[in-house]
Each structure stands twice: as C-alpha cells, then as structure tokens.
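Only one chain is included here, represented as structure tokens and corresponding to the form predicted alone.
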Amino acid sequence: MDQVANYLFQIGFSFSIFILISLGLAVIFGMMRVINLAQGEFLMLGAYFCTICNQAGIALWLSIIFAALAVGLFGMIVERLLIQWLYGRVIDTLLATWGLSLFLVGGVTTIFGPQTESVAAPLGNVPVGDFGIPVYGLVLIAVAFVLLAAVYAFWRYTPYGLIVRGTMQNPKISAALGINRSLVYMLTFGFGSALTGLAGAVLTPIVGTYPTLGIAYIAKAFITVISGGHLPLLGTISAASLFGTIDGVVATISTSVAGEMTVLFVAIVLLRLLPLGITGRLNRGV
C-alpha cells in the first residue's frame, strides 16, 4: 500500500510538472502558432520575480502571484515590441525569439550572477508508511489541477475565450465583426506568458532559481504540446497524462534521467505513429 501511494504521488507530481510548464506554451504555440524559443526564459523570469519578492519579505503565495503578473506584463511588452511584426513569418520569429532568449539569459546572469538562489517552502512531509511525501509536492499537484480547470473553463465558457478562439481560427472574419485583433493577440500572448511565469514561480522552491532554468524544461513543454496535437488544451492534457505516468513510474523504479529518456523515446514513437498528435483526428476547438 505504501508503494502504491508513492507511485501515485510520483505520477501525479510528474503530470503536474508537465501541465505547469506546458499550459503557457499551449496558448502561445498551440493556439497562436507562435514558436517562442524564449518560452523557457519566461519561466526563468517567473522564478526570479518570485525569489526577489520572497527575499523582500513578501509571502511565498503572494510572490507567486506577483511573478505571474510581472511575466504576463513583460510578455505583452514583448508582443508589442517584437512579436506583432512577425506573425506568419516562422523563420523570422524563430531568430527573433532565439535572440531574446540569449539576451534574457545573458542579462540575468550579468545582474544576478550564475549562482542558484533558493526559496524555502517549510511545509514538511506527510509520512506514508516508510515514505515521506512532501506537502509542497501535494500543493503543487493541487495547483496544477486547479489551474488546468480554471484555464479550460475560461477558454471554453467565457466570452473572451470564444473571441480568442474565433480570432485565432479566422482573423479576417473576426476583424470584419469589429474585434480588435491586435488587442486580442497582445492579451493572449500576455496570458500565455503569465501562465509560464506562474509555473516558474511555483517550481522555485523545488528546483531553485538560476539563469539557465528554462533550458531544463523548454524541451519537455514543446514535446508535450506538439504530441498533443492541434487541440491545444485537450491535447496538452492528454500528452501530459501519458508522459507524466511514464516519467513517474520509470523515475520511481530507476532514475529521473531514465524517466526523461523514456518520455522522449515514447514521444518519438507517438509522433511516428500519429503525425498529427494525439488529438489529430478530432475536430478543431479547445
């Protein structure tokens, strides 16, 4: 029974990590079709904003919220100054966001140094037989599920979600109906950036904060969203469930490195068998 509880925790924890790091990318890449190579650096900025706020005496939970808002605002600025001129120009977008990624890593390293900063989450462990399950890990799982449900409900059942989905699917008709496409694009990019910043802030007590933090997660995020297919949220949920289960089980049996390698192998096989992703055969939507 103890072993089962440990397996369930590891699967839930891995699933939550995949969801947190992929939700913002599901919006920016999955819905907007913007290949943002600086996505990992948005996650890193969220971690740094959280760390700075917490070290200034602000409670951890408020620091996480402030970090999400700050990265969301930064994302809107990036969209106005850089991304809005590059829609539909894939190569130019790749080069521009790659340059932004290098600039952010270099700038943060210059300002804060290459060392790792840390934020404490003194919640302790819950004893389950011979195992100790960290309370913050359970909190992270809860945050991921609540965030996922909130984003799905917001995207699916609110007027703004309908406007965004309609604008992304047919910009010309949206403009003909009087929708301000430029504003929708800016707010949507900012929303995706805020989700990524929130992920970085939530992960800070677990992995710490350092300039190259985003590199460790950006590949996982892209693999999850791409494997999910053209339905951004439903596909992300499906792929995160599959990869989270695999990673959790293999990491528990072997090592975390073996878990990541297995996930990559499964993703390659999955895309070979389903070139359009898990949701490739379904109708377009959320």
Given for the second form:
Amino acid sequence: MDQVANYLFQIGFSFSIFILISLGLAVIFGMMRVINLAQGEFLMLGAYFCTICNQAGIALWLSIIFAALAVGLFGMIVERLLIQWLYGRVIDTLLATWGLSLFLVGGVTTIFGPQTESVAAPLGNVPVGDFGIPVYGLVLIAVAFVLLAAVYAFWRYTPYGLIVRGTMQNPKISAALGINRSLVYMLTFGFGSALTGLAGAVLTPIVGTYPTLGIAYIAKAFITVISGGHLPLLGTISAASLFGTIDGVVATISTSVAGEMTVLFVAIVLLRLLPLGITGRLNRGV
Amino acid sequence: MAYRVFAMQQPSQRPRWWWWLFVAALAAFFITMPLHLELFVILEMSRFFGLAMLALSMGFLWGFGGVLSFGQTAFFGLGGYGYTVLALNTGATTGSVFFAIAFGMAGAAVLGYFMIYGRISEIYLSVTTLVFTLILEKGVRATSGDQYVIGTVRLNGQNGIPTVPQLKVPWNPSVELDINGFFYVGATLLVLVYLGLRLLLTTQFGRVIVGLRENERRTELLGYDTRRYKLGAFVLAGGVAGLGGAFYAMSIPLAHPEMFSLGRAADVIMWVLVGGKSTLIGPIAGVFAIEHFKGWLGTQGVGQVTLVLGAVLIVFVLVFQQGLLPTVGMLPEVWRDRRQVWRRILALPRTVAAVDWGVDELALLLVRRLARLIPGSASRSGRGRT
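Cool, the form predicted alone is there; where's the form predicted together with its partner chain?
Below: every chain and molecule of the assembly, starting with the one above.
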C-alpha cells in the first residue's frame, strides 16, 4: 500500500515538474512559435529572484509571486529589445535567444558567482507507512494542476484568451480588426516568461539555485512541447503525462538519468510514429 | 584570388585553378608551421584541427544542405569516446580512428532516420538534435560508478577518460607519433576533409543537397527521394564530426562529457556563423578566430567569457548574418556598388519589420475603405483616424 502511494507520488511529482517547466514554453514556443532557447535561463532567473527575496526576509510564497512578476517584466523587455525584430525568422530567433542564454548565464555568474544558493524547503515530511513524502512535493503537484487549470481557463474562456489565440493564428487579420498586434505579442511573451519564472521559483527549494540551472531542464521542456504537437496546452498535458509517468517509473526502479534517457528515446520514436505530435490530428482545442 | 575563394558563389561549379592554388598555399602554410612556431602554438593548432572538423560538419549541413543540426557535438563526443574506448581495449589506434568515424555515422544514421523519415519540420529537427546531445551528456556524466566498464575501460563519468592513447604510425604500430607528426596528420586530415566536402558539392549528390537547401518540395517533385539524400548528408556530417571528436580527444588528451555539452554546441554555432556559413572555409576560419579570441579574452580579466560570446552571437544574428569571410569576399563588389552590397551585408531587421508592418497597415486601410462602401456600416473600429 505505502509502496503504491510512493509510486503514485513519484509519478505525480515528475508529471508536475514536466508541466511546470514546459507550461511557459508551451505559450512562447507552442503558441507564439518563438523558439526561445533562453527559456531555461528564465527559469534560472525566477529561482534567483525568489532566493534573493527570501534571503531578504520576505515569506517564500510572496517571493515566488514576486519572482514570477519580475521575470514576466524581464520577458517583456527582452521581447521589445530582441524578439520583436525576429518574428517569422525562426532560425535567427533560435540563434539570438541562444546568445541571450549564454549572456544571462555569464552575467548571473559574474554577479552571484557559480556557487549554489539554497532556500530551505518548508513544511517537512508526512509519513506514509515506511516512506516519508515531502509535503512541499505535494504542494508542487497542487501548484502544477492549479496553474494548468488557470492557464487553460484563461485561454479558453476569457475574451483576452480569444484575442491572443486569434492573433497567434493570423496576425494580419487581427491587425485588420483593430487589435494592436505588437502589444499582444509583447504581453503574451511576458505571460509565458512569468509562468517560467514562477516555475523556477517554485522549484528552487527542491533543486537549489545556480547559474546553469536552466540547462538541466531545457531539454525536457522542449521535448515535451515538441511531442505535444500543435495544440500547445492539450499537447503539453498529454506529453507531460506520458513522459512524467515513464520518467517517474524508470527513475524509481533505476536512476533519474536512466529516466531521462528513456524519455528521450520514447520521444524520438514518437516523432517517427506521430511526426505532428500527439495532438497532430486534432483540429480543435487550445 | 582570395575574395573569390571566400565568396564562392556557386558551389556546384567545379573549382578553378585559383582554388587549387589556394588549397595548396594553405597546405604549404600548415607544413611550414612547425618550423618557425613555438611548441605551445603547435599543440593549440592540433587541438583546433579536431574542432575545425566539427565546424566543417555543421557548416556543410547548415550552409549547403539547409539542415540546422545542433547535435553535431553528439557525434563529436561519440567519436571521441568510441576512439578512446576501442583504442584502450585493443591498442590499434588507426583502426580505432576508422571506428570513431563509423560510430559517429551510426549515431547520425539512427537519430537521422527517426527525424528525417518522420519528416519533422526543420525547426523541430534543430531542437531534437540539441536535446539528443544534452541527454547524451547527462548519460555519460552519470557513468562514474565501477559498474560502467566497457571491456577494460572505466568510463569515469564527470572526470572523463584521461588516458586517451596517442596515434601510432599505421605501418609500424610500435612507434607513437611525436607532436609534429600528430600536427601533420591533423593538418592533412583537415585539408582532405575540406577538399572532399568541396568536391562532393560538385557531384550529383552535392547538387541535390544544395537543391534541398533551396527548395525541398521542388527537389522532391523533380523525382529525388529527398529523405535519402538528407539522411546521406546527415550521416556523412556525423562521420566528419566523429573523426573530429577522435582527433580532439587525442589532442588534449581527454575524452570528457564536455564534448557533448551545450557550451560546445554553442561554440559550433559561433564558429560557423562568425566565419560565414555560405562557404566551407568560413567555419574553419571561425574556429581559429573564435578559439583564439576566447583564449585572449581569458587573459584580459573580463570575467565571464560566455557573457561576451553571447553578446557577439546576438550581434552577428541581428546585423551581420553573412559572417566574416563572405563579407571579405564581397569587398571588391562594395567598391563597384556600395549601397546595394551594404544592404546585403547589413540585413537590417528593422527594415524587414517596417515592410511587414506596412503591409498590415495597407490591409487595414483596404478593409476600412471597403466598409465605407457598404451603406449603413459605420466604422466601429476604435482607431478610425484615416
């Protein structure tokens, strides 16, 4: 029984990590088609903002929200300075954001040094039979689900979501309908960045804070969104459930690296079988 | 002469005498190098030769096949590890170099089959290759335990394998090559790979590859199985990268997970982009320029080298797309027609965005005019100032 609970927790946990790290990317890459290789660094910035706020004596929950807002703002600045010149030039976007990624890693290392800062994970463990399940892990799972539901509801049921989706689908028609396309792009990019910053901040107590934090997650995030296919949210959810389950199971049986290797292998085979991604044949949805 | 080599307008044309002269001059330059340069420089150059092969493999794929593969470092690392493990187990170094090439090609064939025959889009291919090399890095880094042994060789995870065997004389396996000998082998291989790839572009295979870059759909409609050609180019580039990896591992000498890393993958892009991806000589020049620049930066106390490199990459993407060598190649044209060429060199993104925006404004205007023609439909748009 407690063995089963432990398994379930592992699977839920790795599912939530997949969701958290790829939700921002699902907005920026999945919806906007901007290949943002600096996505991992946005995650890292979120973690740093959260750590700094927390070390300054602000409560962790508040720090996490501050971090999300700060990274969102940073994302909008990046969009204005860099990305807005590159819409439609996919490869150039990819290269430029790679430059940004190197720049950010270098900059953060210069300012804060290469050592790992840490924030203590609050809330302790809850005993389940012979195992102790960290309560913060459960909070993480809850956060992932709430975030997912909130983003889905926002895209699907609010007028803003409709405007954003319409603009991404056909920018010229939306512009002709009087929508300020440039502003929508900027805000959407900021929204995606904020989601990423939030993810980084929430992950900090578990993984620590260091300049190359992003590199560890960027690969996972991209394979999740790519395997998901052209419906950013549904695709991300389905890919994250698949990969999260595989990763959770393999990581519990063997090592976490084996889990990641298996996920990559499955993702590559999946590309051959479903080149358009899991949601490739669906026409409706977000 | 030089500018025509650098610009190299039509890759499918058979090279002319001045190109052969250029290659011969390059080879002669390499041969005379150990005579008048310090030992340190020779060692550095030997290291660059391996990296230059890596750059060539990506430059060939990206500049001529239009396939932007970030995973060349994966085959580079596979080559390095393949050589080291086999040479340590068997002691046969020449054979192991061939194995490194084959290993790189095999890796590329497996990954390439799934991506290219799955017909995933260009950009997904880029990201997937990147993910592939990152995961391989993670996998190799995790092999630090005693249980990870191939034959008699421990993989050593994070620390890499420091006992990479030096290359031996092929016809006399009891003698190891000295530093100069190793340098000559590297220079010869690099020139041969360059020659081979350049001449390959003039063959039917090479022309189809360039056709893929220009228009894949059209090439396919002409009756070529584009997937086969693309996979062929991918596997070939994997082999070149594997050779580079084996050579690089010998030169430092260390087979290390760093060879697969994101930083190395970023280096490859820098070399090719800065050197100029529309030529094959550009990536090679890029290696020497950037690696030298990095060494120089390290001694200048600017702190983080990646900070500067990131900025350089952004600047080159935004305003200097052609890269250095093709720009040098265009200089004579600059004199003939200045304005036109500057526009080509500085493909200013601002103008592109402005043109795009102009089209939108035009569409908006058109819709409003049409709306006015329909009786009773007052403009409900908030911005009806026109």
